[in-house]
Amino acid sequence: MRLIIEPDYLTLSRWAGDYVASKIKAANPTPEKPFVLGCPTGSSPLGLYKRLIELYKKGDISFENVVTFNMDEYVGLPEDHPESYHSFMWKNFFSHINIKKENVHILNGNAENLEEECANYEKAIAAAGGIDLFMGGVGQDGHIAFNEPGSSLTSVTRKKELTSDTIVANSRFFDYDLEKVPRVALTVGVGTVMAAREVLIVCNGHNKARALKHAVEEGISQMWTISALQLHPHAIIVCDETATDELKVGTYKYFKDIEKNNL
């Protein structure tokens, strides 16, 4: 696993931009070979997903041969809310590049089967020969995507009962109102996420660095899904100063030390 510790979220963002960046035009993807982007959302991607933007406009980067696969959505809100993770990629991202529509995959918290909609979303993965580079967040209790403690590190996309501390978490995007926050959510599983070729979290702010002390420093841990990274062999945190609150002053030093040199 690389830890890579920026001064502040602006520079974590812009270093996670540029990286993800780098590995799609280094793929140079064609509409036969596509590059499979696995896409978070919530309020620590927001940066880079404005750095790729700011890149695509530079002309620097172009999605035009990307395929995209989202981590999770609500289940029973409209696609069109404004707080549906429909919403949020094309207001924050899709929008904004030269991504086509058919190349993007979001799961239908609205389907009429939803273990069928999750068992298609894993065979559409596979078919589109699996993900390249899985973006994402971490919880403050260590989630990933909306796999809650206690989920199976081997999961795969499934239906999940959100915990009361995601949901009073999540409750900022609905007027603080916990009845307005959905209790059910599609997600890809640990097991998804640990099936992509590479996996870039991004991780900022005081309040996730216990999350982060466990991802490095403590042993893997269905309590922690963040833990799981350790067993992935092309895994990057990309964090700021304030989550490494938590760290040993000597994994701290390591880190910062062994990644001097690297982008």
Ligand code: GLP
Given for the second form:
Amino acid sequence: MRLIIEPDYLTLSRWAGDYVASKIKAANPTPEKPFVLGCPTGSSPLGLYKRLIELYKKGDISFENVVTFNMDEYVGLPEDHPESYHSFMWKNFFSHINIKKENVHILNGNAENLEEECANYEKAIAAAGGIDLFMGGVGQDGHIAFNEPGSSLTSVTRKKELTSDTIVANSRFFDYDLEKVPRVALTVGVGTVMAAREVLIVCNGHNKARALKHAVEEGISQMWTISALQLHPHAIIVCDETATDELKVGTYKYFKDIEKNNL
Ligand code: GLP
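Let's compare: the form predicted on its own is above, so bring in the form predicted together with this ligand.
Zooming out: every chain and molecule, the one shown earlier first.
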């Protein structure tokens, strides 16, 4: 696993956006062989999306042959609700770039048969040739997508109950009213993320410091699902200085040293 430590949120977002753009460009995608990008929601990736939009507007990158799969979606929240992940993605990313609507995949949390919806999502990912690069954030309790503590590290797309911690954390998007936060979500599994050819996680702020410690220094555990990335051959976490607060000084120095030329 690579750990890139940037001074602050702005620089980490630029690093992540530039990295994703370089990967898309290097792949030189075509309609027959598109680049398949996994997309997260949450506040952490906002800067990364902003950077990608900037690069698109400058003419540095095109999303014409990019296919996306989102990580997760709430169950039972109308698609046009301002806090649905459908709304989030169009508002913060898709409506600002030249992605084709038919290339966007987001789980339908209002499907009649949720199990079938999840199984079809895995099939659609496979049919697209698998995910080239899965971008992600991390929850304070170390969850990736909605793979809460205790999730199987080989899990695939399925329905998950949200923990009280996540409901409290996400209530900030629902007027701090716990009653308004959906209790259940559909999410790709840890195994789905692990099957991507590459994974890039953005992690910022002091409230993510424990999660980062478990991701980087502690053992692989279902209680910190992000830690599964230690088994991934191409995983990168890009973080800011404050997220490193719980790392050992030696760990911090080690990653600063080996990444010092990778600006
Ligand atoms: C939610 C999302 C995750 C995200 C996490 C952290 O639980 N399902 O994908 O990583 O929140 O969100 P934030 O980036 O807002 O801290």
